[in-house]
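Here you get one chain, nothing else, as structure tokens; it is the form predicted alone.
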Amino acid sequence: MRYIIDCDPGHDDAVAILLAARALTISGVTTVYGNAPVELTTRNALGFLDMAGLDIPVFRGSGTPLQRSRIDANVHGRSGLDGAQLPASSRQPEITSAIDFIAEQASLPGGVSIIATGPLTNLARALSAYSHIESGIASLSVMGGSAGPGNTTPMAEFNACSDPEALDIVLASAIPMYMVGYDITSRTGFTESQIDCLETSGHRVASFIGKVMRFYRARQLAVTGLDIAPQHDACAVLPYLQPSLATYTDYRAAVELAGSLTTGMVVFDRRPGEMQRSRPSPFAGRRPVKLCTALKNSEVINMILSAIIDYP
């Protein structure tokens, strides 16, 4: 199987990039606006992707949501990725675009699966755009939305929350889908110990992410309270790693788009089966999601502390 990872670089992202290119075949890497302007986070894939020794190309995607303004992340730094001096990359974004490029292959035969760590506007765009693709995607895992409270809002997570509207298109499609939320994410990070362990390790890649990982947990911890540097977005590689990791429940879910205060919450119909059946339903017609309800807390981050600390 191939696979897109279509993020924004971002620290969780870069942990989620190494932990998938060590196991899986990625076929490009597609950048979004997010964690910081579309700008940024390409560079950061591309000169990220240099200092790990990974020869995948990187494709620029899409600078601001579907509909509404781009809000700005707080606890990644001005270039997304601060902590440590990420080297310039000698390589330019490939000339194809992230839509067209998702388009692709997704046309191609065997289909292609996404692993999506930001918001899905770039993915929103190639299904509108080239519906005939659904079908080419194998499956999806996003790291997005929560089951819970939110980050950005009390009840919506920075993802679901940056570009509702594509969150919903994605949902509302037929595409087999993945999701783990921040109220699961949250609780899965390094302490400050495994980031002395990544920082001390002797292994360039290893000490990068430790010193990136210092910078991101002092700031979760000013700005969210968590003592950890999360994982959120390592989590969405679990299913074509170690799915035995995680619990999945299948849920029909749609995301509020107009909500006063609710706007960007990603809402689940966890209703018995009958009382689903009973009265309409704005879920009808969409396909379940498998919601990821529980995860081995230490054995994933163990497993990520592994992959990283190994790392060639």
The other form holds:
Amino acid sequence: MRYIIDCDPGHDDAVAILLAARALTISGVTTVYGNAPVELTTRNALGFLDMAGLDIPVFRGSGTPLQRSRIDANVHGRSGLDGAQLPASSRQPEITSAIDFIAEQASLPGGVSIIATGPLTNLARALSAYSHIESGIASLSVMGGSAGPGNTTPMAEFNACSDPEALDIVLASAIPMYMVGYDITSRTGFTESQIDCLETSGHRVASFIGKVMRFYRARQLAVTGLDIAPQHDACAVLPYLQPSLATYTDYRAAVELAGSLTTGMVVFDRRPGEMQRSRPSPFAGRRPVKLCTALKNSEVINMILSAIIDYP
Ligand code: RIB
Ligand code: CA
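Moving from the form predicted alone to the form predicted in complex with alpha-D-ribofuranose (RIB):
All chains and molecules follow, beginning with the one already shown.
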């Protein structure tokens, strides 16, 4: 299976790229606004791939949400990957746009699977522009939403809140889909001592990740109260890497698009079947998504750390 990583690097996006690239065939990285403007997330993707010696093409994607204005993540710094100097890449993004690349890959025999760790604008635009490609997306794994509190509003997580319409288009599609939300990923992160281990490892990539994670953890503590460097996006790689480390439960889902308090909230219908049948939700006709409802946190973090520490 070929994979696309659709991302907004982004500290945790970079770790997700490394984790995925070590084990999966990545046909391309598509970039989107989110943790920083798309010019910077594209620059970060190119620079980090070069640093990791990964010859994976980068396709620049959307600079703005479908309808709304961009919001800031506030925890990744001005560059989107603050904390250490990322050498600029000698490469440029490909001429093909992210949307066209997604369509191309989905049209190939066997199609493509997508790991999405930023706002879902690129995929939503691809599905709208190329209606035939939906069946060519074999599987999708999204970091987004929350089955608990949000990190951007009381009920909305950043990727979902950045482009609620885009995520709802994807949730209304027939694409087989995994989701892992902030309720789970906010508990999965690097401690200060684990960051120390990375930074003092003597390995170039691990040391870089240690430095930027120190910045990221400090910002998280100041902005969200989390005292870890949360690895939100690496959790979206798990279904294709180590599914046994997570528990997934099928729920139908939709995004609140008009709530004065809840816009961007992902609503999962977790009622018992009989209640759903007697009082169907407006999204009862949708296919369920596989929502991560539990994670073996320490095993996941140890797996991520070892993938980084011994990265050549
Ligand atoms: O809410 C967490 C998500 O927002 C992650 O993808 C992180 O990279 C930020 O984009
Ligand atoms: Ca991200």
